[in-house]
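Listed next as structure tokens is one chain, alone, in the form predicted alone.
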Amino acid sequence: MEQIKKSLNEIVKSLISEKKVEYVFGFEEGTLPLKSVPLYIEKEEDIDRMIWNEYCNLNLVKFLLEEPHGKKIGIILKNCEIRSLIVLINENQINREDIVIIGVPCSYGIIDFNKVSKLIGGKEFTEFKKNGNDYTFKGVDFEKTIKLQDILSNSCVYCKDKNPVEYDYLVEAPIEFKTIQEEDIDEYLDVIEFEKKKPKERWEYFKKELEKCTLCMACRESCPLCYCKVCFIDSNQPQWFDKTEDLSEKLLFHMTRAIHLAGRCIMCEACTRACPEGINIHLLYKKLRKMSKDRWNADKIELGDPSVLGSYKIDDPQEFMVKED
């Protein structure tokens, strides 16, 4: 990690006294233990500040959405950011000659806070040590000592793309950037045994998992390809939502979600991670990206392509409007 923090410290530094870029979005260290917020870096005295490590789990393209066209702004991301950021751009949200891709190849991944807090039984921690692949955290009446795969975001876990697909500076990196799993797994291995299950127990799984959401939003606002001046949950004229907590009412939201990420999730599971009930819900978007790569070949995301349902082939197969998948 150290290698990566330098070759990152000259990128910047060279961007910001070379006046290529107005600004950079990076990351600093957050007021609690293994948390990071974003960072504007604009002067070199900000570079100090900046972090790189594997807590550093917000997807910064999500700010790219609220700077104006034309602002030349550089920005650091892993793989899986840098999809969302093809589809925003191929989705005409950004232009790509405003931006500036620092691309870090990902080593393990980046750590899931939910898992973190259910592995500690719900306790608050004020201090944490890595040694190796091994966490130690502490609090007031308690230590622990917890495996760093056992704290993985799931999407890092399964990841198959560790180096980045675009980009216009390059972090040096050690050569070997590995997953921590042993053997070689299956990227949708976990939606193929959640499809063994019969249909009332996958209703039932998403029904226990769905009441616990309290309509909280946080799966929306920390989803770069959710960028609605108005999303439909808060839209009146018409009426759409009636804003309680009937599971019907959640379920028309996750649903819909679902719908408009289909062929479009870049499984960077920032939905999950951001959510306060612990809810698994990136499982049903990844469900459908597996379903646009079965039918439709749509697995690579890539500049210029258009979305699995915003393009038409005339050879689309088209069994499932017959034959019930």
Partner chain sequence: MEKIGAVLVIGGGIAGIQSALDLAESGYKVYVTEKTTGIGGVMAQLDKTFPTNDCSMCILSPKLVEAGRHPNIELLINANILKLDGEAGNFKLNILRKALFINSEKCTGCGICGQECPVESIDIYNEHMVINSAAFVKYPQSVPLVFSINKDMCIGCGICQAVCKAHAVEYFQQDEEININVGAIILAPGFDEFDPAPLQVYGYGKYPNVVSSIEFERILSASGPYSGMVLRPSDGDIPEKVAFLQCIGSRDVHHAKPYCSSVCCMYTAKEAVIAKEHQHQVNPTIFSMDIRAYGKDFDKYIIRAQDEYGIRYIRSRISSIEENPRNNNLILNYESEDGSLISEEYNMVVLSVGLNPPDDAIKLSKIFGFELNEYNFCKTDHFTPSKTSKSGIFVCGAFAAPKDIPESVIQASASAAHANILLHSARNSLVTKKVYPPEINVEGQAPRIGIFVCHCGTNIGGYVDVPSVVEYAKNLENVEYAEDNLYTCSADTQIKIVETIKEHNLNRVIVASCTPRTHEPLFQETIREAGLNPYLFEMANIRDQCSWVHMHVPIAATDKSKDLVRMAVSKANKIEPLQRTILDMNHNVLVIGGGISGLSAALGFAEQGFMTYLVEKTTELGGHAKNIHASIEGNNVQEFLSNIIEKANKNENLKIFLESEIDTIEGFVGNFETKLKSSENKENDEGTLEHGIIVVATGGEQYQPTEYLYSKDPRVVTQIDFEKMLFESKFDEKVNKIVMIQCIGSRNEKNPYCSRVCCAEAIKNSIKLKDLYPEKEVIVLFRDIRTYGLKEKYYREARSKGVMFLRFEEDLPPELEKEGENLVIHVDSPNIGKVDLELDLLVLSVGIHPPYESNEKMAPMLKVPLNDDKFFLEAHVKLRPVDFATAGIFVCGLAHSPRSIDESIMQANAVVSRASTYLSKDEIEAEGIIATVDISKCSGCGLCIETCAYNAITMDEEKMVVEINSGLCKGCGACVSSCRGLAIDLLGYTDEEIYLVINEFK
Contents of the next structure:
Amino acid sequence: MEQIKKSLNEIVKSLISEKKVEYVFGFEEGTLPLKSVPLYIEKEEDIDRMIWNEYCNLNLVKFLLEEPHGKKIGIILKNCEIRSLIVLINENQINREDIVIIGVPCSYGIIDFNKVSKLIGGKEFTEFKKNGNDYTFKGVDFEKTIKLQDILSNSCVYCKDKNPVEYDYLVEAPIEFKTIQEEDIDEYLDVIEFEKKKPKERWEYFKKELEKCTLCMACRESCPLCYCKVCFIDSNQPQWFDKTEDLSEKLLFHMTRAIHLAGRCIMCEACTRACPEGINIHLLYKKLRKMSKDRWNADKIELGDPSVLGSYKIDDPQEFMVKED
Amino acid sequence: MEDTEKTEEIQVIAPTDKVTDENWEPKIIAFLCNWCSYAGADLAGVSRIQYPPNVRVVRVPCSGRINPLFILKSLQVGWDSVLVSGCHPGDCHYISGNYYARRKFSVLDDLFEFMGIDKGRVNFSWVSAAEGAAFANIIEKVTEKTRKLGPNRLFKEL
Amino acid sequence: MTESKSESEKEFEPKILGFLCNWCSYAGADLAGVSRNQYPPNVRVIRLMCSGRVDPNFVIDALIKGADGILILGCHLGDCHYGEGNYEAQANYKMVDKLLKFVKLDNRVTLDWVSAAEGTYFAKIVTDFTNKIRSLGPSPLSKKSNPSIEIQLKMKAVKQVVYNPRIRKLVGRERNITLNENVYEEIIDKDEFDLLLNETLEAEYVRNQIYFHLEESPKSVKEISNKMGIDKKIIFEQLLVLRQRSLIDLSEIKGYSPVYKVKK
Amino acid sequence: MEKIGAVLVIGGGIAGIQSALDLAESGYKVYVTEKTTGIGGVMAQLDKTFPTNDCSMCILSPKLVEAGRHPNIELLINANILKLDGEAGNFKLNILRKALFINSEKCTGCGICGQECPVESIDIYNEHMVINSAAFVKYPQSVPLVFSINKDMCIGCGICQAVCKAHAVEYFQQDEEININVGAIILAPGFDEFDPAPLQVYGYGKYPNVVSSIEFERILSASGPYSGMVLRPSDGDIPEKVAFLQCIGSRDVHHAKPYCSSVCCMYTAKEAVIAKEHQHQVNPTIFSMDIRAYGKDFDKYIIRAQDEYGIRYIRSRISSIEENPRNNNLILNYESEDGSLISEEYNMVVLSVGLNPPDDAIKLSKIFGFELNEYNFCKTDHFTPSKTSKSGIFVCGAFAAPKDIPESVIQASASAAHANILLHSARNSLVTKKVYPPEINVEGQAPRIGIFVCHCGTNIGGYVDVPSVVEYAKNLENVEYAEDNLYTCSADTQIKIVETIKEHNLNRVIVASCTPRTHEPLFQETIREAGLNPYLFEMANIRDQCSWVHMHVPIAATDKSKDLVRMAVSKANKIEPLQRTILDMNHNVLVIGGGISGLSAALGFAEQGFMTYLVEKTTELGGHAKNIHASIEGNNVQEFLSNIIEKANKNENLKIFLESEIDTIEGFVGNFETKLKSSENKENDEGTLEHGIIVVATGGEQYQPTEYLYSKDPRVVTQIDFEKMLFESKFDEKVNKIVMIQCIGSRNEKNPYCSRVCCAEAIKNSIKLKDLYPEKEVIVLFRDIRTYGLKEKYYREARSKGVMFLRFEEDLPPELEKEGENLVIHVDSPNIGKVDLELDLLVLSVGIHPPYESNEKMAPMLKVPLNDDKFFLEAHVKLRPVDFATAGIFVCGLAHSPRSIDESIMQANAVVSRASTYLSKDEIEAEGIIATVDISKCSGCGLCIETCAYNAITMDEEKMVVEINSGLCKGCGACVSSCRGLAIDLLGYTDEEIYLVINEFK
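Next, report the structure of the form predicted in complex with its partner chain; the form predicted alone has already been given.
Zooming out: every chain and molecule, the one shown earlier first.
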């Protein structure tokens, strides 16, 4: 981490001092333990407040969407976030030339606080301590030590591309980074496991999970790819959704959202981490990325790629069509 | 043979407001593209090919016009199943609308499969302007399938 | 007449149905009675106002029910109380006769003319016809013969033919277009018309047979051809018409042979 | 002499229809005469079309409907020409319209007459394979959809008159003579299929399982006699082994059919492929001499047929067929290529019959006074391939020579271009624009819906309880009025509808009757007459979707009808008037490329008075043709070229820019702006060109060979070099032995297509050589000789003059070896095995390839696509062969695909006609049903741009939102359904309208 921090500092410093950018997006320590908040680094002295660690778990790209075009901005990103940036560039939301990407190789990944919360029984912690991979959480009436592996975001557990694919500056990372998490795990293992269940079980699972949804839109708000000016759920004329407590409304919302993310989801899993009800909604989107790969061989995320639903091949598979006898 | 049967056969259709399991008849909404599938349905008509009376057709210019939301909404409001039909690959009057449609449909299809929702209620097909009999056959198939599945309570009695 | 249990061992006594018009033939029968003309007791008479009333399906139904013979009697041509009713009867009889040839029952139905003055002639007709039927033996459709499934199916097909509205219309207009004039003020040659009628009847009869064979169970062209003893090409051609009319449908393909079924 | 702004088209096949539509859209009154009772021709009988396997009826029927309802087109069916007077620009014709016995004005096409007709007759459309009635319609989708009585079959029973509720049956209808006055005539009578019955050797007509290819086409069709199943006539079984015999009535001197029919190789491959697709059990074998897959993407199709579908090709001509009487199988005896005799049994045989001139060719030529050629096809000149010998009479389609659909469509437009050029001064003189009352403004009004429910005689009323549907409709939301009609489409009902709209102040109209595909325009017209916007109209199809298909369940059919009416009402409550956008049309034309195609096109525009800019990147006009001295037919190309260049230079409306290239092009149809870039040594003072049309005639390039020691040994030359030697008397007389190798740079992995012209080039040069030096020896090494069409004659001539032809296989190409100073070529031929040939001169028949770099640059600039081979890709391979999907841009010549000079000229002419449909108008009216974008919702992601096939959507880079060009939008809605933010909607089919219809579930 120290090495990364050092390299990061140098890059940010040079960008600021040479006025290559108006400011750099990074993180600083939040007011609560284990919370980070975004930091605008405009001056060299801001750099001291900058942090970089496993709880820098917000996707800063989301903030870029607020910025006007033509403003040169630096941004510190992990590869999953870079992927989201690529999609946004492809979708004309961000100009590549406006952005200076400071790519950071990722080690273990980031913490999923929904997992933490579950392991400490939904209680609130006020302090924590870190000793190697052991994280100790302390609250009013408890203290619990948890291994990092158990609270990592799922996206990080399955992540295969920890090194930035697109960047202007690459932060130097310690050599051992490259050997971390190189286990031979299928990146779609959770989807594959889920697919093995019986249809009824799958349906019951989603029914049960989505029952909990309150249509609070945290998934939408956290998603780097949700930038529509008016979300379809808020549309009137026609008013497709009544937004009632009816489960069918929730199902329709999540299914439509999944279709909107088909082949676009960059598997950061921000949605699942953001869900106050702990619904693993990302599973749906991940499934559709896997499907894009299986069906159309379209799971790479590269600059200039056509979108999955905006392109086709003449011989796309169509085994699901009903045929006459 | 055909004319005598007409008067002999009497069929009672369930009143449409109250649906009970015994007198239930499936109601199917079909989105057909104007140039091929709707024309195929017309040909079935002109050729007097008989098929079950359970489908209500919505004409759209192209299968590419069909938003997956139409399909989901149809199931939500209670249609027992949905049929979507366009021109065969290569025949699209608008050059490529059906190819984009096919991608959307496969997403929806996989989503249904993954979520364990019965796929029998969502049916996609290609029917050309020359395939009157094929159109009738597909309607028969979809109606039979829907009948077996029973009334659509998918999004009703959750 | 008293019936004895051992009748079946004795000479066969046919059951004959007679359709008699009110104005001539029935009166002729009355005259035979008044004159005490003797004739066999096998005929059961149904009185109708005119021989033109004898719908072809009366005849077919009576045969299906097991009648051994059918006798249709009307006024002599030109004498019809209603003008041309007996010409209608003639046209209908012609169609029935052609159809019954297919099932080899044509010699069990006869049309003749008896006037109110011909009591003796009436008795003679009845006697001759009864003798003829007696010599033919029981109808293959009567209970005594234990009718085979094949003949029943064939009769069902014949029955459907006479129900066919196209054929009825064709027969109904025959006289007009072959004797008076058709809509173009032309006259169609009688032979030409007969040819057309024959072809139409045969085609419809074959189609109906095929339909009923398929109603029993789905079959291929070859299977139907074997059952009906008709060339595969003809069966196939008529199958196509049935399919075109959306009465039958493909059931499955066995090897290289499509198997057809009736449409519900 | 006064020119008449009207044109007569003879023949209602695809070629005739295309000519008629082009001219009708260009401001002329068009009459189309058709021998039969419906237009559509042979294409309407086809199942699929090669090489795309497009469904024939799907792509044809919109054109039929368009022709049927075009205000400037008058269809004269069942008609023959009796007499012609006058001259080019002003012809007078006497036409016989034979009685149909059914009044086509009154006939609604319901078909009850056919159902009730007691006569079972044969169905000509289905090639006699199923029955039809004496009262019949040609085929279900026929245009016009009117019945007629086949008097030969009819017995005059009078039943049809009794059942026709429209009182359309008129037994005393008489043949009628009419006189018309036109400025030009286009001949499109098509072709007749060769009748194989007289050739007794094939047993056609004798053995049931020998069918002709057109019969097989009907067998394959889903609407055909066997419902699309591949079955054999003798017993209805699926034939496993099917043999296709090529060249029946083609390339056959013995039966007076010496020419090649051009299309059989491809349609046979297609039929074999489709047969296999329909019935996997079928294993087709094709017996052919050469495989003539010379068109765009044809060779790829043949390769797929062989590799993917396993279709077997045998190079042999079958001499006779015998039947195995036991099983009706057919025994084929043939000689294989290596000479061995083989006998094989097949379950079915398809005879690929050739194309004959129509049987009335001689009659036509006498009436019209034009000449026929030696085969009785219409005689044309090489450089004016669509003109007959008589001025003012033009020809297109298979009547000029056997050709496929796209070539026919090209020539159809080409002949229309000639009519345009001849008559442009009389344009718009005979077309009347209908005047409608001013439109009532319904904005802000609550919907007041009127519903008209049709009985359609008994077609609907016999099965659906129409009065109850009317009662039901009356109680629906905002329905002010509902009634039932015997025929809602009849003329008197139209008057009634107009009155009712006025009387009840209706502002939305619904007709519940038949299909909107054919009848919507009629009713829209009606409500316009009442002052309503035509889009304030909806239809419920209760005939084709209820009464006709649920005859046995009348209650259910009635329920369904009510549902459909309710759904229509629901939509009608939301429909709004739509306006067709009007776009200005700039009448200037930009032609890119100064070869023969570009020149011909440019002259076609300039001669109609349109300002034309011709841009050529080299220093002189003429293009590739500069190297060609003569056509295979012996025409002088150089003379033609210098004539046409002189004409171009003289024409005031033609501005030529040499040494110039396109720098930028912006805009869209009617409104393009182009900047040119001149080469360095030339000054650029042109500024910006404004124009409404773009023609891409950028040509092709000759393949530069690297094989066979070319450019290393002077004894190895190309055909162009060789031609130069022969025609410019530079031939070295010491050269005695000449070998030619075909397909250099064609039909290989890199360029999988056929270059189409090289076979004719080789033969042309061989004949020339033999004419000059009969003693010299020429051997042509080939894979297939593709002298398609009437060029076959020269193949025969070459052979008779002693030119030798030796075939080789693709994987065993000839090898050239230098033995000392001598050149020897090793050939392994399937006919004679391995041979070594000594030679003095090797001539390479090199192919044509696209200018890769410039095409790759040009395509994105014009926003038009290239195909896999990097030729420009037209909008539709079959029916829009010179258009691009993007309106206002056209392609011709080698830019499209390799082709000969006459074919390039034809394409250039076609472009002129296609573009004239725009140029003839001062403004273009766009569709009313188009997509619109709500920019307050658009986030500029650009997904819609990707899905638009017409380049109608562009990004406003300032605001980062999209804009939709209403002139280019065709209203398909692909963009609408892909927009995640629901920012786009499709007028006429809005989300809200569809939402409400969906919500009508009850």
